[in-house]
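This document opens with one chain alone, in structure tokens, the form predicted on its own.
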Amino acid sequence: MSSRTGNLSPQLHAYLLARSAPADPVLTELADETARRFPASAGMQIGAEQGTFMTLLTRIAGASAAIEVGTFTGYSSICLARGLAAGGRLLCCDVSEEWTSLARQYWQKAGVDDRIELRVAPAIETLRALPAGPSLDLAFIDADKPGYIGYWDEIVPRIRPGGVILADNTLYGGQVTDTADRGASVQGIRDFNDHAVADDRVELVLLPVGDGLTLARKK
């Protein structure tokens, strides 16, 4: 999957990036190293415009307590951590020591390692171990697609009223509207999209940012 937004031409995408926040050298270096070291998985990384949007949204939300489900090599976590309010903390959940070892290096390079905690374990277990009450300001879901509904159902009760939930890949390369059987990941996203939009605890919009980004606000 491409991390670039929608079906923009390369020229229009370059124009979009040039008229957004300036390119960040640490994130650019991380994207390049991820592509070199993990070429088969590099498409899992979010794009530059989505990262900038997430940093701004985190700041707008005034988030102090955030969680990320699915960290990969750390691009999105840097974007979230940079947007946190003073003294804010980001809890990152992933199952790969290999991917997150690169993330740790770049958290340090980006100067955000002091506000990130990493738990290498199945995310559903980490979520269930959190306090049951609404203690989170923001959550980002970007892990295994069949697991999205489970993550959502654990996260929503733990988000404060007015807090924000983001879910990535919710257009899944346009395959969500294809009636053919596209496998467990596509079906997981289809099921999640139906589940989330029917949840009356939130109001949400599915944005054509990156590979589809669902933005929800807890009522």
Ligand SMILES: C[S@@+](CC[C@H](N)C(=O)[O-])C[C@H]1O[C@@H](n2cnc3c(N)ncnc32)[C@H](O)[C@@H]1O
Contents of the next structure:
Amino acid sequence: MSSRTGNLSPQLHAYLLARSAPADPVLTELADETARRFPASAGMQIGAEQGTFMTLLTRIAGASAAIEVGTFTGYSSICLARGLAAGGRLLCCDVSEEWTSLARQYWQKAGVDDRIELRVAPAIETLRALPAGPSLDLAFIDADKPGYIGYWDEIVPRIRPGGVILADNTLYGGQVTDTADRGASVQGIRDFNDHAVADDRVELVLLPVGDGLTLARKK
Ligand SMILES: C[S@@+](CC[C@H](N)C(=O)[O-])C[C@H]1O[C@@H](n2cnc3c(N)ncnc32)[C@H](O)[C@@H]1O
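Hand over the structure of the form predicted in complex with the named molecule; the form predicted on its own is what we had up.
Complete assembly follows, chain above in first position.
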């Protein structure tokens, strides 16, 4: 699955990148190393424009306490960590020691390792162990798709009013629009999209950024 936004031509995508904040050399190096070491999985990484968007959004939101569900080799976590307010913290959740060991290296290279904590465990367990009250400013959901509703239901009560939730791959390569059986991941995203839009604790928009990015604000 491509992490490039929508159906943009390669030319238009290159133009868009050239008219956005300049590419970050550490993130470019991480994307290259991920593609070299984990070629079959590298498509899971968010694209450059989505990363820049998420850094800006984190900064605009003034987020200090953030959580990421699904870290892989660290690209999106660096983007979030860079947008945090001074003294801010990001809790990263993943099940893979192998993939997150590369993330740890790049957190150091990016100079954000002091503000990130990693928990290697099923994310639903990590979320359930967090304090029940609204202590989070921002969450990014990007792990196993059948798990999204469970993550959402743990995260929404823990986000403070005015806080932000992002969920990735919510267009899933365009496979969300029909009812054909396209497997558990597509069905997980279809179910999640229906669940989130019906949740009156938030207001939200599904943006055609990357592979579809749902942006929700807790009321
Ligand atoms: C799409 S990738 C995340 C990509 C990452 N956000 C980025 O931009 O580089 C999904 C990640 O979710 C992790 N994952 C899958 N199932 C999980 C679970 N039950 N709990 C925590 N992490 C899980 C995988 O190990 C993988 O690293």
